[in-house]
Each structure stands twice: as structure tokens, then as C-alpha cells.
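The form predicted alone is given below as one chain in C-alpha cells.
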Amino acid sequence: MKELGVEVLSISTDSRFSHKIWNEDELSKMVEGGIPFPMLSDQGGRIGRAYGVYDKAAGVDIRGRFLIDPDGIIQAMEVLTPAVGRNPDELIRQIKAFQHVRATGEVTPSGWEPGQATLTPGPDLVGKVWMAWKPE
């Protein structure tokens, strides 16, 4: 994610010792060199509560993904149960779309990929999105 200029943090209610063992014994076998970003411990769920993903009864943070812009504003979030895996390709697509929008002021239609057409918001676009955006 460094090539996108993005900082990634992994946070769970597990201890830093659990993270170390999990990275060494599991993740390093799935991802060459292990996870290339910090794994932070949220024992007690303070961070999870702030983001609305702490399950008090279970004492764990539910899996959530938050895209936070350079101004500290959450631009996107996704919360999944542990049984459903996340899609890294969709995460990367969204990061690129948010970066494009921030840099240009244009907006990206559904499923937008870099290099595809964008929309320029304004009064001239109202009621005419269907003419400007023609999905294949």
C-alpha cells in the first residue's frame, strides 16, 4: 500500500503477543514475510467502541475496514462477520477512486477503475447522468 501513499493499521482485541504468534505461525505462511503493516492491540475495545464495531458481549472487535482521508474523515467503512472474507482488490479500487476524487473534484461511477470515464458534478449534470455515464 506504500505505492498508493496509504498507511494500513490492523487492530484487534487480541494482545500484541497473540499478534506476534499469529503473524509468525500463520500469516507468514500465507503472506511472504508476514503482514507488512502494524498490528495494534485494542484490549478493552476502546478503539472498537469509537468506530462502532466492538461487541461487548463477546469482548471482541467485529471485522471492520475504514478508509480515512488525510483530514481524518471516514470516507468509507465495511463491517463483516468473521465468516465472510474481505476483498483486497475492491479495497485498492476504492482507495484509487477516493484519491482520484480528492485530486480532481470529479466523481467516479459504480465500479470505476483508473482510466475509465468520470463525471464532473454540477448543475449541468442534474437529470443527465444517464447521458454522461453509459455502463457497458
Contents of the next structure:
Amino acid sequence: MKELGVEVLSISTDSRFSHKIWNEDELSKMVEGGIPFPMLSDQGGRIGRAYGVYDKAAGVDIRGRFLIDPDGIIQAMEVLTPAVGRNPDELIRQIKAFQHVRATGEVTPSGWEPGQATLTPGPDLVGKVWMAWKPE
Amino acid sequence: MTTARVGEKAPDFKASAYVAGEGFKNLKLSDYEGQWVVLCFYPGDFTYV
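May I ask for the structure of the form predicted in complex with its partner chain now, the form predicted alone having been displayed?
Now the full complex is given, and it begins with the chain already shown.
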């Protein structure tokens, strides 16, 4: 994430005190030096409500991930119920694709990875996507 | 209240945070304008997944 120039913020309804102890006692044993990014506290779920991820019955924020561009616009989101963890590879792919689109104005087809062909939208491409791109 | 949608402005917020090596801090999402941000909600510290 550092290499991609992306700031990560994690957030849960736990207190900042809980974050500190969790980082020091457990996470630092999983990741050397502990978690390098800010761990935000959303006690009461006010922020989770604004993002549509607050579970009122359980009193927690469910697993929601939001990719926000330098203009503060949400470009991508993914929301999962608690039992399934995320796939960072797909997040990284999306970051690279959105950064490419922002830099070039091109668009990226399904499953695009850096280095693969992109599409340039315009009248000439209508009905001709099949010539430029096929699903694998 | 604003609701998060793709293609629209991310709702700004203030939050207290723990930052390893720095201690406790108050942050705003708008502090990060001009940068890409991944905001990750999760259900709780010390849980399994």
C-alpha cells in the first residue's frame, strides 16, 4: 500500500485504548512492528452509519472497505458479513486499475492487470469491443 | 445524513485513533485529501477473522 501511495485507515467500534492493547499484545506478533497505519475508533457507530456498515443489533461495524480517491470521491466499495475475511489481492488490483484510469483516461476491462490492454472510450469503440478485448 | 455511494464524495468524519509509535490522535478524513485512502471497517479487536 505504501508503494502505491495509499493511506490505510482501519476503523471499528472499539476504543482507541483497545486498539493500542490489541496492536501491542497480539497484532505485533503477527506483523513485525505492529500495525503501521492509524486505527480509528467509531464508538457508537456514527461513522459506520454514514457508510452503511453499522449493524445496530450487534452494535458493531461490519466488514466494509472503501477506496477513496485524492478528490475524496469513493471509487470502490466492498461489504462483507463478519465471517468471511477480505482478499487484499483484489483490493490491490482495483487500486492499480483506478490509478491507471485517473492517470490516462483509459478504462480497464474485466479482470485487468497492469500491463494488459486497456480500452479508450469513444464512438469508434461502439460495437467493436470484441476486436480489442475477449474474456479469458 | 449522507450515505456512502460510489462516484460520490466520501462522508467526512472526525475520529480518535491509535497510531503505533505516535500514541493517540484525532483525525479527520479530510486530512487525507490529495491522497488515495483505503478505509476498512471491521467488527472488532481480538476477534477471529
